[in-house]
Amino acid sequence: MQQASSKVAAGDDAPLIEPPVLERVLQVAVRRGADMAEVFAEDRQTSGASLDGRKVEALSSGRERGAGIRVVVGETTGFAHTADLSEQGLLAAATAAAAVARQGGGGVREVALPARRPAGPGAEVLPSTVAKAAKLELLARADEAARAAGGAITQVTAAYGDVRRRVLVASTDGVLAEDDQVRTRLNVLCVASGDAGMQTGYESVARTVGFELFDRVDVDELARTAAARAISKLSARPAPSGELPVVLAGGSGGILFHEACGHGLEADHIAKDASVYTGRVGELVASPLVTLVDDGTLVGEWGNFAVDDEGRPAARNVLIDHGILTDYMWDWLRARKEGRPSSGNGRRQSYRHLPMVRMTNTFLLPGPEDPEEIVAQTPRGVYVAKLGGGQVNTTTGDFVFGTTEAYLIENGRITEPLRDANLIGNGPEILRRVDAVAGDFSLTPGTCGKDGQSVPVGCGQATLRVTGITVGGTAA
């Protein structure tokens, strides 16, 4: 592994905007009367590479800087963004945001920000200090390892990416916070060809760390896993149809709970009465085996950060405690209306976007069971080793998810691989049907889309069994 210095580049510890400038910009934003004004500044550096058919298909790097200014007056929010971080550019954006939020008003509001506390990157090896050749060498290794898994592998696509995101948040609420987030990822997609046609296998690793990730992760093994997943599906049989017990492998089913119940616990959906969980705090909404947590403080996980995009510290929030709904996830705007603090769930895709309530790392806590025993105690069902994407209606809780690696359970044993199928159900009902939870907890990285914005998240759980989910297979 080629190592590189993680020394912060000159000037990277300087504030994106100097505090005196921030104070003047915020004063302009509220001088005509406003409940709150906020400056969110961002400096994002990215690099990426992809290898397809043993050829470098893409090699990119980029950097963008800018600021978004939000002004809140009563129930109205004004927002403007600019790529010009000069005082003149920021003042123009503040004036525009204030004009949208309110016409007229009066009075002067003094703005005094706390002392600045610089934030350093959590990475040991900044990806920007690593040569492009070293990143391409990772992709070549993954390609070679995947192809070595067998002649059935006919295509391998490997992709690498990293991002360093420095943010600064200042508001008239007395917030002055910074964060320096470094994320690194690698994924491998394999295609296997045989009598059953073409089948795909996918595996990835993604962490909120620097290039040291590849001292901790075996890239060859990751590629072999993707290849084996594709090859196994060449001999897969059609999945059964109908309602069956489903065992979700540790980490693999987190996306189901993220979508099927996580979104329904976001306070903006609650405020719109667009969630099956509206008004149900204190009620039993799941099996007593289910404790659902959203935690942005998990160091190194994909949804980890020091402060959210409103400057509030990341937090661990218990949403469902042994089946009882205890709380929702909150950003500043929704929390303000309820007279309570934010839960650190205000996130945005970039400085061009307003923050909204978003998950961080959302997962079910592990239980006492042995994962092998859970399978052994299932006479017939489906074992899902890896879930794919899906859709959910937050108002009803109804969902559809695809499987990308699944097996038949017969007489308490995992037997034949199954072709991709759909799992169809209702989030609250599925939570009530969890009857066994093991201790082999793990998290899976992902990208969550909501209202046109995407943010990195983690989701996960230990191996667990749901007594019945409708499997949309093709077997008679």
Second form
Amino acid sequence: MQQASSKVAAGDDAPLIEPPVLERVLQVAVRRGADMAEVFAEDRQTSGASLDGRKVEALSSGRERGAGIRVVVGETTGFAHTADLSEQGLLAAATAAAAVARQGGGGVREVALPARRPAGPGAEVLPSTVAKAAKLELLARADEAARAAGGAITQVTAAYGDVRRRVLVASTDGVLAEDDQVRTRLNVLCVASGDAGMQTGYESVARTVGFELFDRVDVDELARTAAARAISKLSARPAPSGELPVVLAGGSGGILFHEACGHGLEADHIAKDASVYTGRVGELVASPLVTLVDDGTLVGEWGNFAVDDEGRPAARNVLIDHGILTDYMWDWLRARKEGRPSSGNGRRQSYRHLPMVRMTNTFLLPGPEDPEEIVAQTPRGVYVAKLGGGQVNTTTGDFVFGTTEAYLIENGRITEPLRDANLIGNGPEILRRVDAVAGDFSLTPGTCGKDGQSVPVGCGQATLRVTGITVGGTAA
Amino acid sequence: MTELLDVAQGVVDRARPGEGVEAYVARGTETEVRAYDGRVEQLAAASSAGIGIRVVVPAPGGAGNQVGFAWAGSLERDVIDQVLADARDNAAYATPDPDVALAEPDGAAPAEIDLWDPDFSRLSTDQKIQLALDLERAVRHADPRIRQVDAADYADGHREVALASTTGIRAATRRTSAFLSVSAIAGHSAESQTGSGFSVGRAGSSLDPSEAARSAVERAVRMLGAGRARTQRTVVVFDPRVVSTLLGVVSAALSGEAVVKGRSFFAGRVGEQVAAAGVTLVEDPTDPRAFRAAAYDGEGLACRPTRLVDAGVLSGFVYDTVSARRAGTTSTGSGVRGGYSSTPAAGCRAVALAPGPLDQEAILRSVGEGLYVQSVTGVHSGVNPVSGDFSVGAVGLLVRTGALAEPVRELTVASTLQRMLQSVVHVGADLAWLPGTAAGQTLAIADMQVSGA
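Since the structure above is the form predicted on its own, I would like to see how the form predicted together with the partner chain looks, so please show that one next.
All chains and molecules follow, beginning with the one already shown.
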């Protein structure tokens, strides 16, 4: 990061809450007897714009700041949040959160926080310093490029958004951490119309960086990709139904691993025996070709941060090593029970939410094969060029993920385009069926929802093949 | 409430000559309890407030109007000042558009529905905790095959909203809500299956924990031993909860906004037979039983019933002000907004199919052979309201000789929304208002493709 060109406004160096105030609030939070108290403060500024049907709609600017206070007593967590960051507001929230501590007699506990280490924004060009017209210019370019891609394009929506999220975490465990996260995104949704109805094509770019994102991203190309996806599906035939070999392209999304095992390796599911991977550390749970990593340290990726929402530094964690399950992902609460450190996976949507175990950037390490060879050696199957979202039941391991650009493979060649469909499989079974992994790795941004909270994540993989997975199309 | 309306009106009163200003102000509290293993796992209590402001100005040169929006999660005076300034600044960048306007009062009277249960505030925190603990215990002890309760939650809250604008809109509403939900895990040797149950109401005292527990247990236990279904084309009977979800997707294509922007497969088809004759679909947020019932829409107009499909014939769409102007019609009072941080858009709050004559048992008897779908996954990744392509993951039970038979999992059901609407063979009599934007009832649809082993 080139900090030299950062434009940090005056006053941004000041903490969201002064350390002496934090110490007094934490003292009140543990007064009635608590194992741990934590203040999470957040100041979030967002801006967004969309161009829809050739018109710039209302630009949006938003600001939200507040603090969530967590008090842990034994197995019980108390939580309260407030938009009032004054000492009085924080003390009221601390008292409310501490209501779960009924024993009393905690007495006065000294709370001493370490010295501050202020965080600068991880962005070269803060989006708030960029003229609104420059953001709209991107949308106009995307709209034009998408419409120029073909007469079949009948509707284009281009949306831009940025968020700056300054966070501060302080706890009675002696944590005092700050982070300044800047995220910028742009997406294009095209509708193409033909004799057989309408089809959609979507493409996005999203990174944990500032407006410099667009120095490196070709917006025209992104829009053309979205348009081509919609147009190609106009002549698509229904996807097949039943179990088939499936080749997932590098950069198609990586959502397979996010759903097939990512969620199932989150320690909160493990602790409640609500995952098919419970009690299986050290066992072979996947093909030896599978090495799966969750890495919050990848600078600029969508799931990147300096510290997680519990103040722990982001980390790189190997979850599956050559098919063997090596570890789960942990937040503070679940790690404490096992007497081990957090793995830096404690995240929350905002100060209004409790942290829980979440993925960051989760990806399969690349393998030795050639992507084209993998297709050539697949006599019949489905080639997925782009994936949409997915969903998993961690308890049974059954998961689905949707295609947004897919083709038939016939005689080792990619042939006709297919309409969108979900694919369904069982995590541990599908992981064993990965029989080829190529080297063309890339990460894709996504939004991960869990228990009502959304956080930005990255998913990645190289081109790979699954020997059999159920394709949910309508063709017999 | 008056106080919130005063805050909104205070912003509106600062409009400059020729400027349209709309202020949406909301405030609420919530309490959430999660029980686990006979203890309180989480207890959260919080209140929040915020404001969203739209500013509409005539574009220089008379080419139409421009709109800008800004919001903040605070009602402090200096914050509101900044929000108004930001919304004003944002307006200068929007494309001038003659159809952009704030809602104008249209004379429709708001329905007199009471969404505020005074019992709401009578439950103490201890009683709320007890409800969650009792729910968890009820599930754990209901059946020896229940091996885990993943989450047993009680949540309640109240919310007040006020909306005022320079066009003369003044609306204020308040509502309470309470919710119990539980997720059960049934097991047999290495196998685990899940089922969920819930109860919703306007106060904790009106919830039904035993019904929530019963359905979670039944759904988890009856899935034990589930195998794969074979790939086949068959009749699918959807559980009421699934139908509620599916109607939510269908209603997205009935939004006037999707229609005028060319993103609905229903566009241009009013008056045509788009569904089987047994399908009548109505949006009626003034039905107080609806989870999202409301007297006013997201622009402060009175909510009102709108007939969408009448005996299979497409009869209309739901509109907010801007989409209605684009379509050359008037708002149906269907502006919905996700809170103070978003602008209104045309959408449904409370759609329901007119009930048919048969209950679920009779429908299964009539269908004879097919698949009963208990729950679906991947709706956001496999159902496209623009193209109509439909493909979802499912678990359920086979239907044999007119009754539920062995459980099946890891399968998909697929078709297109267009074909599904035409292939409805039974609409259940068992209409129930479920959380979400649609009621649910048993629904049987012919000619669906099932993918399995």
